[in-house]
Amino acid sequence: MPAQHQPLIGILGGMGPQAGLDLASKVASETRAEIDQLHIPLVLFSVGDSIPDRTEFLLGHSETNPSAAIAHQFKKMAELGVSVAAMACNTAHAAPIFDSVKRKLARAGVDPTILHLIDETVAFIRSRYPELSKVGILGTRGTYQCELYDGPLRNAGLEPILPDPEIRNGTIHEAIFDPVSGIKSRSNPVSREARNRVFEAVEHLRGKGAELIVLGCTELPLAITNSHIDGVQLIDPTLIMARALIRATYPERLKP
C-alpha cells in the first residue's frame, strides 16, 4: 500500500487496451524525471473484458450501463491508494456513464478524483487557441449520439464541426471498428486502411471549416500522430489528460 502522502495514478485502460497503455506512456514522457526514482508512480488497469461496450449502451443496442463495470474498477483503484484517476476512453464520459459512476462511487464512500476527458480537452483548447473558435469532432458513434463535445465546446464560446452523416457512420466508424482493418483490432500497428480512413474524415471536416479537430476516440490519437495536416491543428485529448494527470499530482515534474 503506497504511502498516504504519495500521490498514486490510476488509469482504467481497456477500452480499448491500446489506448490506455498509450495514456500511461504519455504519462511517462510528459514527466520530468532524470531516473527511474524520479517518474510518477501509477497503477493500469487494463480489464476490457469485463466493461461493455460503451457505444452500444449509448445507442440503445444494450441495455447494459458499463457504468457497474467501471465504477468497481475505480473502487479496486481505491483500495490500492489511488487518489487521481482517468479513463482512457472518450465515449465513457458521456453523462449517462460517466454520472453514473460518480453516483455509484458516492453511495460506496469512494471518492477519488477522476479528471474528466472532455472538460479538460475543451479547457485546453479555449486556452491554448483563444483565437481560434472551429472545432471539428472525430468520435465514435455515441460520441455523436450524446454530443459529448458539442455542448462543452458550445458552453467554452467554440463552434463544434461535426461530420456529415455518411463519414461519421462510414468512414470513422469503420476505421475503428472494422474487424479486419479497424483499430480495435489491429491497433499497433494501425492499419493503413484505418490510417487513411481517418485523414479522409480530417480532410471531410478540414473543408467544412475547421481549424481544429479533437481526436475524440482514444483510438484515433494511434493512428495520427501528426500535429498538424494540411494547417490544421489535431489535438490528442489523450495526451492533455496525461499532462493533467501529473499537474493534478505531481506538478513540479510536468514538463513544459
The other form holds:
2 protein chains.
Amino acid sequence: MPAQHQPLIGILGGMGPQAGLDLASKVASETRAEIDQLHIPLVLFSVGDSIPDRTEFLLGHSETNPSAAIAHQFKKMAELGVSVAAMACNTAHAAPIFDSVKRKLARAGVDPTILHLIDETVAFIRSRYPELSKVGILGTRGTYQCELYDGPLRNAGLEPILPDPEIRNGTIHEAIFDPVSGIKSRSNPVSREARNRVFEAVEHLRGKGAELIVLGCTELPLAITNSHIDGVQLIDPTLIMARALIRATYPERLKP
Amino acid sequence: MPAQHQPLIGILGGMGPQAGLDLASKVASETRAEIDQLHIPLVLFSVGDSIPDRTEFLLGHSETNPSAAIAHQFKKMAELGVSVAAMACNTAHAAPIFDSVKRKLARAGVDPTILHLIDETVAFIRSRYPELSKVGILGTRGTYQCELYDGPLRNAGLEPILPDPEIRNGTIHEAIFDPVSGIKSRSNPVSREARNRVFEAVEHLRGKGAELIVLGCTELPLAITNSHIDGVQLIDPTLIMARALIRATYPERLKP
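After the form predicted alone, can we look at the form predicted together with another copy of the chain?
Let's see the whole complex now, leading with the same chain.
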C-alpha cells in the first residue's frame, strides 16, 4: 500500500488499545514530517478481543497461550506487506509467548522482522546511561514471574531492582488492572488512584536504590508522562520502540 | 481476525496520522470495557504517503484525485474482514473524492459500509441541539470550495455560517498547514500559534452569529479539546464518528 517497494510498519496493539495507539502516535511524533505524505506508513491492528490475557497465561491461571492469536495477526500483517513489526505489550515478550509466536511464524513460512521491546530498551539504557547500573522495573505480575527484564539487564552488566511482592501484587497490579480505577479500565484520562499507585511504586524502587526506572508495561507511560520523578530517570519502552521502528525503516526521517 | 463472525471496524487514517489515531482513541474511550478483550476490534491504516493532498486536488492545484489510493486501501481492509469503515478526514468527504471512492469500490465489487463524517455530524447537531440553527464551520479551503457542510446543513434546516475569505485563506489555513507552526506539522503537542489562530477563527464565527461551531477538519480537535469557548458549543466530528462506529458494530458497548 505505501509507494511501491517502500517499507511498511505493523503495530500489533490492542493489549490494551490505548497502548497500541500510544506507540503509533510516538512513531508520528518522532518523525520529521511537515506534511501528511512524509509520515511513515503503518498499519495498526487493535484486535485485542481475540488475544487472551498474557499475564493470566504466564501465571498459569489460563492454559491458552496468546501466541496463536498473535501469530495469526502477524501473518495477516505480512500479507498486507508489513516488513517490520512490533507488539505494544511488554508481557507478550516473555519467552513462553514470544518464542512460540516466532516458531509458529517460521512454521508458516512467514518471517517479518519483529523488533523486541525488551532488547531495544536494554540496549538503549546501556548506550544512553553508561554510568548508571541499577535499573528498577515496573511491570505486570507476568513480567516478574518470567523475569522478563532480569536476564537481558544482567547480560548487559546492569542490575535489576525489583519491587517487593506486596508492591508487585498489590500497588502495581491494581494500578494496571483494577476494574474501576486501573489504567486498562480508564486510560483516557487515567484515574488519580492509578497515577498515585504508580508514583508509590516508583518511590519504593527509588528507596531500593534504583537509578533508572523502566515503565515496563505499555499502560504505564499512559499514566506517567514525566521523564523524571525526584531525580530518578524514567524510561519509556514505547518511545524507544517508536524510534527503533523509524530507524529500521526510514532512518533519515528520525528526529534527533 | 476478531472472534468469528464479529464485526471489524476499519479506520482510514494518515490524513494526518494523529487525526486517524484520535478517531481510534475515541472509539476506545467511548467503549464500555474494563479489560482488553472487551474492546472493539479495529484496524487502522495510516498510510498517508500514498494519498495525495485532498485540498490541493479540490482547489484544482493537482489533477490526482486521492480517491484511487483511498479506494485501494478500503479494498485491502475488506480483504481483512472489515465490515464498517470510516475516514478520519473531513475534506476527503467532498463529493468529487467521496463519490469517486464509492464508484471505484462498486466497480471492484467491494461494498463495506463507509460511514459519512459530514452526514453523521449534521444528524447529531439536529437531534442534540434542536433549538439552535446557526452553525459555524471551521475547515480547510477544500472544505469551503466544495461547500462540504453547506448542503447537508441546509437540508436539515440549519444555517451554515462561513468565515470571511481572509480568515479561510489566512488564519484557518495557516493553523492547519503552516509548515512550521501548523497542526499537520506539529500536532503533539500543538503549537501556541496554531491554537491561537483557531481561537481567533472561533471568535470570528461567533461574531457572525454562530451558535455552534463545527471543528470541520480532523486536525482541529487535536488543537482544541474544549467543549465550549465563550458560551459557543464546539462540535467534534471525530467524537461523533467514534460513537457512530460503535453504534454500527457493538451498540451495547457504547458509553451513555
